[in-house]
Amino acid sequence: MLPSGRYVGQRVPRWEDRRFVEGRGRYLDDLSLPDQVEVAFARSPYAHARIRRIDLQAARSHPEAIGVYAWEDLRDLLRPYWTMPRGPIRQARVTPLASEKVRWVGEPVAVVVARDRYVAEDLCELVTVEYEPLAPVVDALEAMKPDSPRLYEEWPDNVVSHQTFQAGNPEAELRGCAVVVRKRFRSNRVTAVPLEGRGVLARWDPREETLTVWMGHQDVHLARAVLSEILGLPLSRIRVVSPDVGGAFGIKLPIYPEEMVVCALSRLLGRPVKWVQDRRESLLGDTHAREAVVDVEAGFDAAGKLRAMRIHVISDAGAYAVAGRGPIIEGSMLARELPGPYDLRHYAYTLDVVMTNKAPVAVYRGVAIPVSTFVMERVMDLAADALQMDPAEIRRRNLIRTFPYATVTGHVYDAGQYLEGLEKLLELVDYGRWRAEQARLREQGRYLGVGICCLVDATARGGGFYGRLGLKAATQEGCILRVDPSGGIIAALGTTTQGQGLHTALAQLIADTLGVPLERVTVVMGDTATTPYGGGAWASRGAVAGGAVALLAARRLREKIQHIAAHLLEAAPEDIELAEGRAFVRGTTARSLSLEEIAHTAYFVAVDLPARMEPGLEVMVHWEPEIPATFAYTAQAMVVEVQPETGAVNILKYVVVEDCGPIINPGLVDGQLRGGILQGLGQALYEDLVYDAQGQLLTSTLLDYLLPGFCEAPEVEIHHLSTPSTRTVGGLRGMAESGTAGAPAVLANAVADALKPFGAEVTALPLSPARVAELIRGQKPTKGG
């Protein structure tokens, strides 16, 4: 379990906040180096075209040009990469700059180097590319047709991965069900839009032949490994540093072509090279996510018990794989984890991951769970309607109650309070009162809806989940923990932080375990030169994996401190207690040593250490979860009022019950939930990356791609349960994605409930005012619907 002390479990203010609030954060664009140059990219205006000729002469001959390059100029410095090294997937060769074809609008074709970004952008206008336009395909269903244009001509179709799975006998079970829900669901394409866009600064040192790369990244060790492979440089010659990061949410996990090209150019030119994207580049070219069509057959018996499901997932992967994450992750997780917190033994899925002429798809906060939860929770409500059962009751009858529970697709839920969480949610939201209020207001022509959702989120992936696919994504984590001679504590971890407060959470664990004031602990992350190898921060693994190694390292170091103190104080190690930066003999304050005195002995008077003890006060620990993931549980309820005239959705009440096991810092957990919920509501209500038939992105500015802001943020009531995981250190579970994962589902169910008098059916996101108005257009409300 977690240590009990002054800090763990408390709302300790974030150590990082003061400098952020005072504007003293140090982000990528705050960095500049002597002799630095900047780049801009000439990008494809076509979604699908063959490149006939690239003419760089006009740009190269301009006096302001420092360098102008196409793929042919860089091919000796950069290696192509492949869709995904292993797994059930077709291979495609990807070059950082387009070489023969372009496959999405915005794909980099050439790069210009100048003294600054402004000049480089102007010179991009002088780059001439002769294209032979080809028919694009922008819809995954169209792309699957036999006569559809091929993105990769060597493939027989556009399906990059076709997978099937079956457990039990869903076909036979469906035949015997009282109710079968058959629907097609669609999820919209979205992207993360962090406050700080992507960027990179690279410096090649020709004297030592080393490359230093600064970029806001979620996994510096992964970044170094991918760059080593692409650049053909040994790992030992590359250092990756992630300064302060203004949000990431998954899109700063892959390595993009721009980052590869900037590194190659620094090596080619022998000087620092920098690129920072603008917002249009961000919307066009950051990885997108969650566009999927899911066809469902779900059978229930007369008592409301889910008996069997068959689904077909068509996942739109865009035009390419991105290095570091393959294109099948989203669809694969969606298919495997769709049953969520419900007991199901007969399940089959077919998955088709399809390439289209749009920006690449990869991971985004919650990876697939927002879509799987949206589909599963709509199915629950539709089945409840068909059985004339309350939505809460059908969930009661299907939630998993006995743990550990092996899911139909092979996961193990080690422990949980799923039913208790639902009951607590219904009590907190005052479910019965809102149902009565809903009936009363409908008589007045007002349309309230009450939505519920329950979900399980797979967090802190372990057990080689990605490694078995050949990706260089470590699921283990490392920590070096040191007491310096002055008694200060330095913890260096392989994970990273993107603004989620991880410095503070890790310091709380270490301070309590070693019995020192919090301000003595310094946490270092995000630099491959100073931290042990680790897996970075994604899949809600910061506290689970980072916290685990920090805790294990602190426990090991505490043991050594106790042995040294016991030796010096002539006591037994088990009688040594650590508190307030001192080691006391239990039961007395008269016999004690400060941590400085113990460290002084460990470093400078080794002859006074216990026999055969290694000098110094430093330990290194690596840890990986025993199971492929640890699972957090969330139940959410929402009350909305829908304006039939405008389609506007007004959130009246929002309650969340979450269970991430023991909590290190409730303030951080609540902040993660609230931030995630707002991102989830963005997908549910506003955000949509819309392409026209020619593959042009129509929502390429923040005037078109609408984001929720402070004014759209609802008040959210949060309640915590605590079911420790039996498979992680301290019982920790991840939770940073639960809010994002549940918000689309609970809002969709609430809106669908509000629209029942109109006979409207909610099967697609987002539920923008226009979409809601379209759902009820021309339909008269019925009483008691």
Given for the second form:
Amino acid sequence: MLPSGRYVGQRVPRWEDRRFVEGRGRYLDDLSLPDQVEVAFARSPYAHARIRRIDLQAARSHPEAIGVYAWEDLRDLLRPYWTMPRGPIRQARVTPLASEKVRWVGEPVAVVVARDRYVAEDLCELVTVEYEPLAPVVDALEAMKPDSPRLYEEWPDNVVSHQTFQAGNPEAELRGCAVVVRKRFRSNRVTAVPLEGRGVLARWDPREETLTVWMGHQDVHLARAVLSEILGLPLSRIRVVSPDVGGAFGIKLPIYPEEMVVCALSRLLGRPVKWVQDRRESLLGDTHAREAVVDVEAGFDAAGKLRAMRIHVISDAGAYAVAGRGPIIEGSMLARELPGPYDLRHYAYTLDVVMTNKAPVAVYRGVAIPVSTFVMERVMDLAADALQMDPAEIRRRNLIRTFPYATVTGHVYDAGQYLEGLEKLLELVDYGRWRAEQARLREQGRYLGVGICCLVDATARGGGFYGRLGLKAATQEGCILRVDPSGGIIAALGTTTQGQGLHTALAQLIADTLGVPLERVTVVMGDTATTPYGGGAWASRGAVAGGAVALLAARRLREKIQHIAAHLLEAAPEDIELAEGRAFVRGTTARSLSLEEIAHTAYFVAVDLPARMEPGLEVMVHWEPEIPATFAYTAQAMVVEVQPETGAVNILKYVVVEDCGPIINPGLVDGQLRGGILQGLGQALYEDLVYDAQGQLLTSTLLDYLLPGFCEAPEVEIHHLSTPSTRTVGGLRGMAESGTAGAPAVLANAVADALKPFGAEVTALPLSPARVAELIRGQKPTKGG
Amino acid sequence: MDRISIALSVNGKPYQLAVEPRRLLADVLRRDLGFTGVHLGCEHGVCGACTVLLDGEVVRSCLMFAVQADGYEILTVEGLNTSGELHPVQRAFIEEFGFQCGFCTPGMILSAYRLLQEHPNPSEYEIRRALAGNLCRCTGYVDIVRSVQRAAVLLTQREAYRAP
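Next, report the structure of the form predicted in complex with the partner chain; the form predicted alone has already been given.
Full assembly next; the chain just shown is listed first.
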């Protein structure tokens, strides 16, 4: 369990905050170094073309040019790379600057170094590239056709990974079902859009032959490992530091070509080099996510029990694999985890991960779960319709009730209150009342819809999944915890934070375990020089894995403190209590020692320590969750009103019941949920990366790619269940993605419910006003739905 | 490119400098003068992270050339705390968890500060409208609305305390 004390479970304000409200945060672009130069990239205007010739002469001869380079000039400094050297995936060599071919609009082709970005962009205009345009492959279904142009000519087709899975006998089961839902679902391509774009500042020190790289990143240890391979530099010569980070949400987890090139240039030029992305570059070239076509056959018996499912997932992976995360993760998670919180024994999937001439796809908050939940929850509602059953009732009949539960694809859900969560949700949203209201208003020509969704999200993945694929992405986490000689406490962790408030949450755990005031705990993250190896921040692992190592380290340190105090106070260790920065003998306040006194002894008077005890007051702990780590459960309900004339969707009520186990800081948990939900609503309602037939991105500004703002953000009521995980330290479950994962499904179900009188079918996202209007165009509403 | 001499007052302090006509006000504030609380999120006026007050009015410093600000008084987030004590709007954002990564926060705080000058007791609708030009990608906005409501209370209390 979590420690009890003054802080854990409280809405403690964040330690990080003061500098942010005063404008004293230090984000990547706030850093600069003497003698620094800046770069801009010349990028491909074509989605698919052969490079005939690159002419850098005009740019190079400009008096303001410090350097102008194409791949040929950098090939001794950078190695072509591939991701996922192992696993069910085809290989393609990728060069950080395009060498023979370009495969997406925005792909970097050349780089210009100048005194600042203004000049570097000017000089990019002087770079001339002769292209031979090739037919682009923009749609994944088209790309799978045998006569489709190939992105990688050495491949027989554009499918980078083809996988199949079967458990039980879905084919036979489907034949015996009362109802079979057969549908094609489509999910839109979106990207994370952290308000701070990506950037990198690299400094090569020719004296020490070391490279220091600053970048807002989610996993500094992974970044260092990837850069070491690509730059051909030993790990020990590279230090990666992540300063304050203005949001990341998954897109700051890979290592992109720009970062590789900037590091190489710093080495080449022997001076600091910086690149800061603009928003167009972000929308064009940050990893995209979620674009998939999912064909489903789902069979239910007459009682509404899900008997069998067969699905085919076609995952659009874009044009290449980014380093640090590969193109198959999204599709394989989608296929494997689609059954979600429902009991299913007969399941088969086929997965095709397909390369297209679009930006690369990797991970974004929630990864595949927003799509799998959208599909599964639409299937539940469509089956309920066919069986004339209430959507809540069909979920009751299918939610998993006994734990631990082994899923058909091999996960183990350790513990949960799935049904209780749904019932609580229905009660909180006042489900019956809204159903009555819906019927009443329909008579008046107003269209309310009520949607429900349930989901599980695999968080803090463990067990070396990535390691076995050949990626250096650690699923373990490390913590060094030290009481310094002044009694101050420093915790260094391998993970990072991009605004989640993790410093504070970890400090709360440590402060309560060691019985010290919160202010005394300093948490250090995001610097490979000062932190132990860890896996960084992804898959909601900050509290689960970071919290685990912080807790384990604090417990171990507490034990040592108790032993020293017992020795010095002539008491038994089990009688020593830690509180208010002191060690007391239980039952008396007269005999105590301060933490400073104990630390002083540990460091400077080690002869006074118990016999054979190691001097110092410092521990290091590494921990890795089992496979599967832990699963967070969420049930969401939403009431919407749809305006048939405009297609606008107005959210009237939104309730979330979530279970992340014990809560360290409700302020942080609610913030993560609300923020995640709004990102999910962005995907559900507005966000869509649209490419034309030539592979040009039509949504390359925030005027075209619409993010939800103040006026679109609903109030969200949040209710917590707390089922401790049996597989993590302290019972913690991750929760930062479940909001994002559920919002598209619950909104789609609510809109579909509202549109029932029109006979409209909701099988694709986003449900933008134009799309909703299109769904009901020409349809006369039927009375009563 | 030829440079043009301009005079700016930033947070009450005068500055004389020569800038290229194409140089953005945001870059001059951030890079030339060191007010890194001015953040650049989109550089096309949509996100509001670069918000500053120009003679008291909310502007996007990424949509202005510095030469256009010649002679104006500029307030950045760094100018709110001059006494060593956080401004009530800044305090309110901390108390109500009004941000996560903090990148949009300076712009949010300045927009809220300006709103509260005009409407000391704004409705939720007025808050959402006034801040609609500022994007946040972390919070879901609800906690920011609460921060502004809290700031209104703190400011009213401060005024009451100051009154004779």
